[in-house]
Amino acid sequence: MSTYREAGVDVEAGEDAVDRIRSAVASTVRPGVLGSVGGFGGLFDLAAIGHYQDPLLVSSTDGVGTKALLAAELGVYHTLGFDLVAMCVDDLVCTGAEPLFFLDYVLVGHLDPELVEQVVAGIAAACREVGAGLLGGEMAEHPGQLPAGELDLAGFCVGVVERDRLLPQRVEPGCVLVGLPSPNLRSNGFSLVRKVFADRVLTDEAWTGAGRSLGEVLLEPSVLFAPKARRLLEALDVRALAHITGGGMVPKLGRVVPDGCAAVVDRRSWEPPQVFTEVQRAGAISDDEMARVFNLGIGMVAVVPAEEASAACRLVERATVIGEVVAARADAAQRVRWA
């Protein structure tokens, strides 16, 4: 007589680690949840978000990518939260909107409450950071599919904006460019990354010169720049937010650039970290190709009048002004162009 456990299905394993994430997941609470982790749907109250006037609702989803493929081959998990966290708040965030609530996906060939456990620990903890709810999600387990060990990740975000401060909104020449920084390659590039460093071992300390192992530093979590954006949105005339992810900075910006406006990027402004470097050096790769494909160092760009460019600057760490909005043809094919 066959069984789910012979096909290789674990119900018993799901159980456990329903029960291990339960006290992360409760962790998150926030004003607006409602209920508690193991029910059929998320529950969230938006009358309890009472000082919104005229509210728009905006959602967003995303994965970490081949990035998990890494985690797996040092099992180490519980990173990966802060990267599928970050790249869906993220996004939505560059709308003006406040995060309200998260939800996640976890794929995996053999279901490991404690693997489950670390990952959404992680998840989390970025919650937590970011002020969303955590209101639920789904374990999979699809037994050859994937083999024991690895696993895929996909999150989705729900936030609110109040409709008249909808990002991006007058963004016109003269307004300045402020980039803020990102310390490593978050969850970008990983396709990439992983050819460029197939022959290397990951756990070689001999990489940075600073006691940590190459894999270390690849899978150093991404930084969550909702909150850094969310104290420019408070304090400042922000016309516009751009979460520079896979594909660079020209399309990434160019998404909140108007017709008859160009933003030129002076890349002298900043110093790439240490690790797109290396990468670039093992891949032989080209300038142009790099800026493709990473961030380069600049996470997210805030689009502010110039006269708070330095009050910008002062309220996120390290962050600095990259460049600036000018007029351009209203047939300009390119919006965003290096100085």
Given for the second form:
Number of protein chains: 2
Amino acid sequence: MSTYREAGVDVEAGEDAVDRIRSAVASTVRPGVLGSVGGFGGLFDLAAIGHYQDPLLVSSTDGVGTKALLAAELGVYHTLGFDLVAMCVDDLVCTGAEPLFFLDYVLVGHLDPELVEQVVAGIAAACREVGAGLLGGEMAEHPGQLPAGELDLAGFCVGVVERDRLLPQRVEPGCVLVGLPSPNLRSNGFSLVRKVFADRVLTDEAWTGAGRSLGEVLLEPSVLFAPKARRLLEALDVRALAHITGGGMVPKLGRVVPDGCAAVVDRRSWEPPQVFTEVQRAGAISDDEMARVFNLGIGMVAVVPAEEASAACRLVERATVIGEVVAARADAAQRVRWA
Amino acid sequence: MSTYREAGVDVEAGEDAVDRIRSAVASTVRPGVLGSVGGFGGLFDLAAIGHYQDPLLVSSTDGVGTKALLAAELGVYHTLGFDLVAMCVDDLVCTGAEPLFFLDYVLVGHLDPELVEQVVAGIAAACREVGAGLLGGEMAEHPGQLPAGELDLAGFCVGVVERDRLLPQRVEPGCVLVGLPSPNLRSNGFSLVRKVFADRVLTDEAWTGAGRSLGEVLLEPSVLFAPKARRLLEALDVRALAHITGGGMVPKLGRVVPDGCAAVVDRRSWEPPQVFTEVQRAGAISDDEMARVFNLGIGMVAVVPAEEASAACRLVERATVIGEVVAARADAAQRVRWA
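Show the form predicted in complex with a further copy of the same chain, please, the one above being the form predicted alone.
Complete assembly follows, chain above in first position.
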């Protein structure tokens, strides 16, 4: 006699997990969230977005990369929720959008309700911070696909932006680049990080000059830029926002630089946090490769008119001018240059 | 010297894959789709939804379960796209919603552009069939998490429904249950299916009475119910729709049955397709377990007033009345009973 349970699918564990995440999900309710319809779909009331004249919906999806494997090695799952929301929502805000709601997909080999509870608690905390309702999710238990304790995460978010405030717009000579600091790796480059530290015992090895382990430092949750970006968008004439993730500054900032312009970034205008120099040293990684894989301490770039640069730096703690937009040949391949 | 490529992340393969999926993505453009904003988010123009007076957004996420492992064993990936869209969008339409857009998340251990192209071609074909724009997606390459050729898929869709047409509504005695047929397993119960057939060579073993292999039969893509459901919604006074997926008829149909009612389903009113009887025999699975894991040939149930039952059966090929809604004690735990 074959049963679903013998095949590795534990329906009761699924129900237990659903019970455990209920209050976290409820904690993210914001205007517009109407909850779920018999489990077939999450509802969001467009009337609640209010003041938009000509709204566009914006949607984005992302994951946390192999940082999830590091989390599994360390048995710590709640920080991944911040990473997941940050990866999705911090992309979304680069269009000028206000986040509305978020959905998550959690893949596990064996459904451990405690693990799911940790993951969703982190997702919900991050959703509250960015103002997104956690409208739905899926727990996928795939026996045999991943070992117990391992997981993957995917996130989806939807936001709204006024059509005439869609970014980027009017990026031109005279604009400056304001860098928003990230003290850590965020959720990019972890395949390389894990390779570099493959022989270390992450839980034991002390991090230089702090009472923490190497693993704890690497696993630090992403800063959520969305609230900072929203502050800038509400107060200033922001022309563009670029979320610096996989691939680094050149491709990601390059996305918002139009024909006839170049962004010139002064790499000496900020000091990469220690974690980057440690990773570089441990892996004997070239400067160029570091810049292609990591954010190097600047996780988001806001493009604003020069006269608003100091206001931007006051609105976001430790934000700093890292460069400027200059005129370039119309067909210049290099949209982003290092000064 | 460590590099990202040596750590297993192939940026060029990613770019190749993006080139390969471009035309498939473009083929799904529908009114409202404005494309992507520099890669930070996909845009959908709310003005294009047109005739809604008081619209609610509906959102849903799902995966394809371990059917993806079966696809990987067979090296056939394009059918999974239908499964992914069906799992998400056929949930969404149960709220009465019209699908607007879809995003996908593809997890692989090693990024094979040909594999991604097959997957996205299937997703795009299914998106066209249900009228959803493929607004964005993520290819996640996680070296070491999955073996080459293996994958997982998550999907996410957003639709819109007029507030006063939100389903379920007015499910009451006098309504009948119209079953929409699924000739195959859809994308549920595959952990059990794979266990049952673990010792068979799926590519070689001939399927009873057809020129196909066992693997081909098991991998058949899901029927997309959304277009059929939309036909019913536009023509009839549909009171509820239930997508019969994991857990089977009892919990899924139970979601739309209110206090004071029960849905009585006559299991003899349809013949389960051969694939279910073969799986049951091969695994010596009990009738009850079969009904808890599989759709048994009815993939969606529409609840309509009795006088519209024959019209519903004319609108959807091979649809058939499978039961009715009756009065029940207000606190009855059993919302769905077998006749």
